[in-house]
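For reference, the chain that follows is the form predicted alone, supplied as structure tokens.
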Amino acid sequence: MVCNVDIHGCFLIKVINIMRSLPQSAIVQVADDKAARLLLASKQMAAYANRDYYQAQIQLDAYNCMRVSCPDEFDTLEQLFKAALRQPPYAVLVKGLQFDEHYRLLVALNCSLGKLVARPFDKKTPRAQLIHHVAPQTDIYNQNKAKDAVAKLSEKMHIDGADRLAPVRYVTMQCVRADSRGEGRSRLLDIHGIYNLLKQGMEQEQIDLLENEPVPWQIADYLCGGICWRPVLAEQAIHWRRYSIEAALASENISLSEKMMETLAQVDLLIEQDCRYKIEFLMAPGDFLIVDNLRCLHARSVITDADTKRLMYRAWVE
């Protein structure tokens, strides 16, 4: 046991900070001159705005495009990331692509998952877009950061999308640029993994109150708003990002059970500071990672340069 109970109610969390490396499985080696034809084969596609790519038929046309012009290359990728996919950690990184400017390839890797889907476009707004840019400087606060010490809301485990009706399948990142000192590195948590941290760390009757209870999530304005309602674990998926839940709580006249809230509560100190089985790892520019964000959980580690240049292309694939 990881996880006890003090005379005072308290949760007792005892502290492992050893996390593992991503596993050989889960990594895809492209090489050199395979991704030079991939290149090659996506600039000779006509070239669209981010804003464009929206419009699902163009994305279709930019994965039709690269299988017919590359097919070879394409496909087998294809099939090594969707068979990497199918077994834990449920992420599979992506290592020696050379990407174009205008995200061509990148769509048709993402369109070979399903359709690409975003917050309505916003050109003021580098994450309100297709593909979205995502910088530390853009990321959000974390509002409790006295309680548990996380200044950001992606330093903390959590699946995408939680605040639609239903969360993205895939989340994808292409890293554009490291952060210079190292920092930002991506950590993963699988299904397998929370299981593990669960039964570990609680008991078989606080397990049920996951699977079998649902808990309010807020709906983004963008989608109406509102509070949606889903358990926190369902058929072999994670519904987890702690401050979607806190959100519908505050913003909406309803309550949980306090054996709900404390389950809650200790589910995230289970998962934010046990790390036995976490995987951990820095991407490098032009690596490709997928994460199935009903099956994985993630975020990066601490950035501590305010100036740092990193930079990740995100998408959401559903």
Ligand SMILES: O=C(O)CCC(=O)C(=O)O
Contents of the next structure:
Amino acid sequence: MVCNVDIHGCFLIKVINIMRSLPQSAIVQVADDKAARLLLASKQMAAYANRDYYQAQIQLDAYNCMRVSCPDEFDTLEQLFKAALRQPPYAVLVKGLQFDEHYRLLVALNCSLGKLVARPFDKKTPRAQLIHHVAPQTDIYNQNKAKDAVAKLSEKMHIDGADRLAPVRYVTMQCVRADSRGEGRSRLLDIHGIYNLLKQGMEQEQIDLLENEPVPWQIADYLCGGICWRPVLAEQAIHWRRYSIEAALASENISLSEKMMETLAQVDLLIEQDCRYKIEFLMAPGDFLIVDNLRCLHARSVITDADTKRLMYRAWVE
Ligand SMILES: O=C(O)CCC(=O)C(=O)O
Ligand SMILES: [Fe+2]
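So that was the form predicted alone. Now I'd like the form predicted in complex with the named molecule, please.
Next comes the full complex, this chain leading.
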């Protein structure tokens, strides 16, 4: 979106919805023979249930096992994706992997970045397990539909874990099944793109506000609820999930300055409607996406098929 002021002082808004593709520097292609060796090594490890992986030692066992059985392939892959993550867009798509059914390779890859964390296990909730099963049928609806037309929160640019005391550092997703109509495309917007949008679309004073004035965030019930205060922009980091701020404002007897409320609404508009710096791509089964959750927002495009079979295995790493 480009804002120009016309002779009457009104804002002219031009929606730009052409997105970029993922740069080659953010794609790691694993050769078939290497993927086969990684799969074989993962299958030789003990099989655990999703629930068992809450134990950090079992995560580490999976990681160490892969490194011992398949050192060349695993360590090289780890170095490649870590190098890619250090540069914009601070996300990397690994293609060509073959995953075992018991999450062993998936846990090992995640464990190379840190410790996997999740909501407490709940067998009735597919997302409440160490490897979250993310299907559109269990997405959270946008309660704010009166104000914005987006149906689901996963369709708005956001960080994951905004309702934790500190957001998780990495969000990763293994595509298990894609949508048959090619919908649910993955979207990314990194911190440089965000700053470009803010610099073009608002005053420096408002950016200073976002960097310096904390806003309230609703904390998840499983972490005892309540709110915590932190700014939207911190040093080299973006915290953005407007829903968590709105939820905090609705549940507590607090209010923000008019200037801040206006600024937050403007951030939302700029991030959602100006696609110049957004990256969009379609994940295929076997693709593995890693996003630096503090430097890059993510979302997916609309999925119109209510019975879609799309499934992602997601992990949070801190
Ligand atoms: O399904 C996807 O690709 C992303 C979903 C997501 O970001 C979320 O539910 O938090
Ligand atoms: Fe997300």
